[in-house]
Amino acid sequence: MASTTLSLASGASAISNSKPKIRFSGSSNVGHLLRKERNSPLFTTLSTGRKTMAVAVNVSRFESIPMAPPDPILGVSEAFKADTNSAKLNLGVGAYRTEELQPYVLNVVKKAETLMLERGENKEYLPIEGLAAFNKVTAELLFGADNPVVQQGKVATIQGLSGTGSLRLAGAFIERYFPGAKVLLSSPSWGNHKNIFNDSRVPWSEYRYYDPKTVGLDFDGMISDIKDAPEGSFILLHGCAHNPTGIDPTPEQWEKIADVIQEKNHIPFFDVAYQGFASGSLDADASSVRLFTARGMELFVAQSYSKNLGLYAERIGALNVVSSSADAAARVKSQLKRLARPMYSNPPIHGARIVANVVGDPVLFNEWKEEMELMAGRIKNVRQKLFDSLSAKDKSGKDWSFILRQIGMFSFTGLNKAQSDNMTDKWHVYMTKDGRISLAGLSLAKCEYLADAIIDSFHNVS
């Protein structure tokens, strides 16, 4: 910070204990300074016995920058930590927990890391596009190793900083090479989608998705809005386990969505954050992406390994762009690298090696699939127990079966903001204000308590 200026109304000696360091102006400047500074909000008059001092404080150049609002999801965890109630539940952040509600590191991840230590691998910089072995296995995992787009080199894959960084890189690519093109997001969608495209300077709008009357999919509204979008728009789709609603289209509905996107010459843009973690099957959770690819459509896919391998802090993911030819894919990849270089130069290696070791080793790969089935199975069991508890405790006759029609780690409860506030204020259940809860943070033992909280909030708070 700039130094503080002290002007004296009469001659005076330095005050030895003053902080910060004080600079004294010459007496000839005193009158000028007083006249200039008295009208400033930064002007302060100090009295020390017979001497009066005028102090002008030079404040930070960042004084005008406003305080940013807390993140609506990460802020939930901060509030949860501050709560001392023993019954508290954190159902805000989408991170898997054990039945004891503790973080879980997959056994297969521990084995992969042991292999890395035994090999004594170095920590040299990766190429801009990331670890080659990672890029190979991640494209094969998503599209299928025998998929023609993989075999013919039509996929440009670049390692990204998890799903968020991969989406952001795609946003930069769209802004540069599709200027003016709009991205359509589902309403609602993951909260960070809007932030990503705002900061990428890519215009976006929304298509209808959630129907509050049925707590289900507004399929007709979705199709209508995609049809009405300007031709050549990017349609952002959740590959599986839609966040935040947990509501996915049926296979038949996916076919119709693909039809209208092809008819309008739109570009599908998938966000795949839960492959294998939603249903327990890697292939089933990638079926929507593979459907569009099989139709010969060019598309974008952002991937994340935060959930299905529990690599939250490793920030490991990928951006895949499927082109109509290998030559186009090569050019796309060259420009993605060019965009990545000034953003973060090159991606981290640790998580990439874990994925490459797990997916590339048949033994570890099979162990991973078994662990994913167990994780997905625990969430399904919790979902079923919550439904059973709601149905048994709620004597109003309300149908809670929509919870069973949802998939993945999230459930949209249908609670509004006031009801969600009641969940937190009265019941110490921390969740997002749109009524979304993370079932990954719920245990079987806590289902009845959560059911009591939901029933009270739904019926007694308007």
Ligand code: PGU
Second form
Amino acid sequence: MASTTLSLASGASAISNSKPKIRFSGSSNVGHLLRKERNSPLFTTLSTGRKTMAVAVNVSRFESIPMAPPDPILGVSEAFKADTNSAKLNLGVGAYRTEELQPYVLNVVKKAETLMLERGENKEYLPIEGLAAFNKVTAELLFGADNPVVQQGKVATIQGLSGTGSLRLAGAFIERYFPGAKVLLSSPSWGNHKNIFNDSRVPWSEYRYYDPKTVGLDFDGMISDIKDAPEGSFILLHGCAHNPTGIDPTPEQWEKIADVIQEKNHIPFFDVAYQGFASGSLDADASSVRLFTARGMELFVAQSYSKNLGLYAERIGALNVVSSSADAAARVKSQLKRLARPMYSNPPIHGARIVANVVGDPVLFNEWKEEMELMAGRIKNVRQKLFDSLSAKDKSGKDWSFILRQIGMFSFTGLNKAQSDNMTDKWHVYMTKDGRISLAGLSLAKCEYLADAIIDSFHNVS
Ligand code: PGU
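Please give the other form, namely the form predicted in complex with the named molecule, since only the form predicted alone has been shown so far.
The complete assembly is shown below, putting the previous chain first.
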């Protein structure tokens, strides 16, 4: 159909008797199109005195488009904003808040931004692969600056639109160069993983991960499912601070996971969204990725600075592909650029400069580590206080110690959907319906209230 539109000027109605102003745009052959479209539901017949015309009525061509459901994580923040109750608590999104429950801009970020203003840097386009200084420090932060894969140019690093955009770019790469290959996701995983691979047209399935009986890792199930996956599958692993469960494999278990992935010629695909947030140490939290890299495995890593530098809205992260040769890495990078170009052309510069200034400067880097320890430490404190409050208040004898064994920003409470609904409807505690709460959004002052809400929901709602 030609792109001709016919619309009534504001205020005029197709059924009004007043003389409507009719505005045409697009092709001049309007009469022909009107004849063709007269039977369309968008058109009706209008009589204006001597002439009868077909005009557009107020029926949208988007009539058949259904309303999308709210996002299971980001939609929680929207619902929270709409709640006027003063006791309300947003434990939905994984975003760090201060003890006063306010968003936090890191001091090192403010310092880096001041530097950027002083330098009066321009806003020219970045190259497709992003800011070179950013890509360098980012790969070094993840693998370690002295890692042979970095030294030998075996890592293709491309700046991405944070963790999500980097995963999506990898999805596009897998779809193009590994057609039919499957991605295996942990059950459960961050909810958006499924959306990302669905939209990338990459088939996925799940491997067992969480065991509700032990509130721990179903390690045997995980190994057996990875073994059973078709050879050459992509195995998506959370580098640290597994979302939503807060349960990570031990170093010995990581070795066994690497064994079976190697045996089956699978490709590890790490999602590292919380480096520094699991243990408070950037190096310790990168140990899973480094363990696999040290075995000479080719792998993917999507990285995010949303949490550890608090750069949520800057959309800054990276995709790293480790290859067995520098030559392969160069070719992979060229194809990642080719995929990125029609999707978003080139990435934004502001967050990349902040990261390059902080991670690339020894003084700011050390200050960052201190601030991250503070953030990780505050979360550990509320985790402990929540456990203490639950243990003191709950007289049923239930063991809440699993909360202390979980790490990172979240606690996977084991509350089911009805119980999670009760948390929100009765107690104004906003959380995802899988029973996950973000401890990064909790203060010491609110732990007792939260414990009351959890105990009520757990024991009084089935
Ligand atoms: N990967 C994992 C495992 C994540 O938890 C998140 C964020 C991301 C990637 C993507 O983060 P970027 O901001 O794109 O770098 N998950 C948070 C944030 C809210 C969301 O769902 O995007 C969460 O609350 O689960």
